[in-house]
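Next comes just one chain, in structure tokens: the form predicted alone.
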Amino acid sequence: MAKLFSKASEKDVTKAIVSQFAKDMVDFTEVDVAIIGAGPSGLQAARDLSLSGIKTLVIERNNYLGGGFWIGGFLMNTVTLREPSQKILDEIGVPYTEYTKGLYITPGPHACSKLIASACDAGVKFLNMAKFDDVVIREKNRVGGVVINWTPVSALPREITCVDPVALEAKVVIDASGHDAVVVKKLEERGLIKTPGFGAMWVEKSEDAVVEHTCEAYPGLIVTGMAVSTTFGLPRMGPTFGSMLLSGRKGAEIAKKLIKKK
């Protein structure tokens, strides 16, 4: 039989995986920005930050990236965006159609894969199958990093597992974890912040409000996307993605200013 592929044994493949991953983990221990959640707002923020030369790591609990951007609403993978957010699709080379005036539609897999690819091209690093567990708190109660563990650990019965998490230092943390707002909720558990939870659906109000309220919600912690709704009690936005992209972009701008101050 003719040899099509180059020579590599099982041990070579294993060494390649382990050595590169270990090298990446050492590099991840200190980053400029750690983003929790690889949905559209997290990906957009990460892309913009990396394009500005800021060392950015995205931590995602799932084995895939993109959150709900793949599948739109009701498991129908046409996604909607309202003007002016379609301009981001122009930036990353995604085709779209104007469905009604100012309302655009595009295939979710195409838009999502392009956003992921453009983030990778910009230099964003990803750690998937890793779940946010806690925050690192520094002087004056400022958020200074994140504590993470493997996602499968949380699925094991408590009585048969005891796997301590590890911590990563970051100048800024972005909570892009969707309505769960896991970083904000962890601060709330400690009485450091109070959240009302997200309100009922009202697309006309929610998209503008999410972008407007995207901010440093707590020293060292920025909220983007649906986490903004939960943090400030805003209406939920449903399966429209424009504000998630623009919120991510605004979050990146805020992060740049915070890093510049340090």
Contents of the next structure:
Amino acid sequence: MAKLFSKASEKDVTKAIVSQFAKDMVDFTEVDVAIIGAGPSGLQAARDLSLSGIKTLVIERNNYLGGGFWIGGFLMNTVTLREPSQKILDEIGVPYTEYTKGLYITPGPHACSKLIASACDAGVKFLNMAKFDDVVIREKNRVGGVVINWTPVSALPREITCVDPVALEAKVVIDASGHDAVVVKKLEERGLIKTPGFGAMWVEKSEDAVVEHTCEAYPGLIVTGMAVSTTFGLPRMGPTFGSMLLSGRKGAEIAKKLIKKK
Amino acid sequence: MQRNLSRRNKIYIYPSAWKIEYGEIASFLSELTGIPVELRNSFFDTFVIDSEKLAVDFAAARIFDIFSTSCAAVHESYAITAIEKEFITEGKPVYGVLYDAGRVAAALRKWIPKQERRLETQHIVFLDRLIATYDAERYHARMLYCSFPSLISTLGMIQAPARPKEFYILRNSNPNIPEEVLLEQFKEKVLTYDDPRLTEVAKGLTLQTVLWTNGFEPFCKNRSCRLYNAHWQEELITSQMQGKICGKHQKIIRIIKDNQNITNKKQ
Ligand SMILES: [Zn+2]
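Okay, that one was the form predicted alone. Can I see the form predicted together with the partner chain too?
Whole complex next, starting from this chain.
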């Protein structure tokens, strides 16, 4: 019987993986935009930027991409979006139904996989299982890149964690790391920015608030998605996925302007 | 009842981005009180304002804990002042944030030129931001804040007076249902974001600030008077849409108008 697969030795497979990854890694050392977090806002921002020809790298600490977009509330994988964010589903080719006026539902796996795929199609590069460690600060206190390490390093016992990270240069960094807001928190540790922390602010229109507050929160650093909520102490209740997508889109617009200015 | 009213030479109204018939409000006030009313551009567009400085003040007026008056200890926060500056220069509504009304009024007052910073001149600023005052151990959202200048919160008209109990029961039973969808269901009983009734409501609120400026109690106990201090949306809508002013307040308004006529003649 003829063999189904073509011939490849173990060493060829290993070589293929390592050489391509090394090549990519060298390429990543300098990007236009580095995005921390591959949740819906990070993916959306990355997709929009790449479609505009901007070299974009997404750094994700998990092995999978998509963040919380796979699943809706209460472990139920129906994702809700509100007018006008369903237009993004149209763009990436995801079917949805109108549940009540202005409220749309779509299967999480379908929406999430298509968003990832469309980001890949646009040319976004991903580095997963890599964790944000620190920011690179440039002249005039501007954020100019990120310091990263492999995710498993942080799980190592303390006595063997002297594993140095590496730094990547970026013209703009986007903190799309969710409620953790890891980049913002790092700046706060250094006394460069202050966040009010969580507080019960006014919950109405909180989805609008997340999009409205998406901005360059520090020179060279843009916040999107739930990281916006943490940075500005916005209400935690309310935001469905629409605000994540539209916040990502707004973040991309701001990044484009910043890159043009430079 | 106060008799020795000071002369009012002008009421200035500063509209916000919201669709309200501000011209209608201006004629309503001038016809009723005899005080000349001028409709200006938005507050931020009328005066020469250092948006950077105003942004710092707005940032410091943000309430993060409704049970504490300490407001935001974030004056120097780059992020918050930067975004406040953007809101000021772009004149966009600010959602999801509660501001201390007194601090906001004080922040705006700084930018009113000296010649207009007099008791004779009243300023009514419409703001697309939610304002609140601290009272009985916590902050409460407000529709208006009587001060110099007086503030009227467009978002406050929608969010400050309570909605029918069923509204909250429904919202709590399904937090995923958008606010707008629920509002649509209750639209007879509550004000919605682009409600045509907002103009009528705003008229009553501006009248309240005029009374306050002239030294009278701005709120009425009579439920059908449009100076009634409504705590429920339904009360607000009925008192304002009927357009009635109670006998006691008609008299007070006449005093203001008569005083105005006398001073107008003197001039
Ligand atoms: Zn009355």
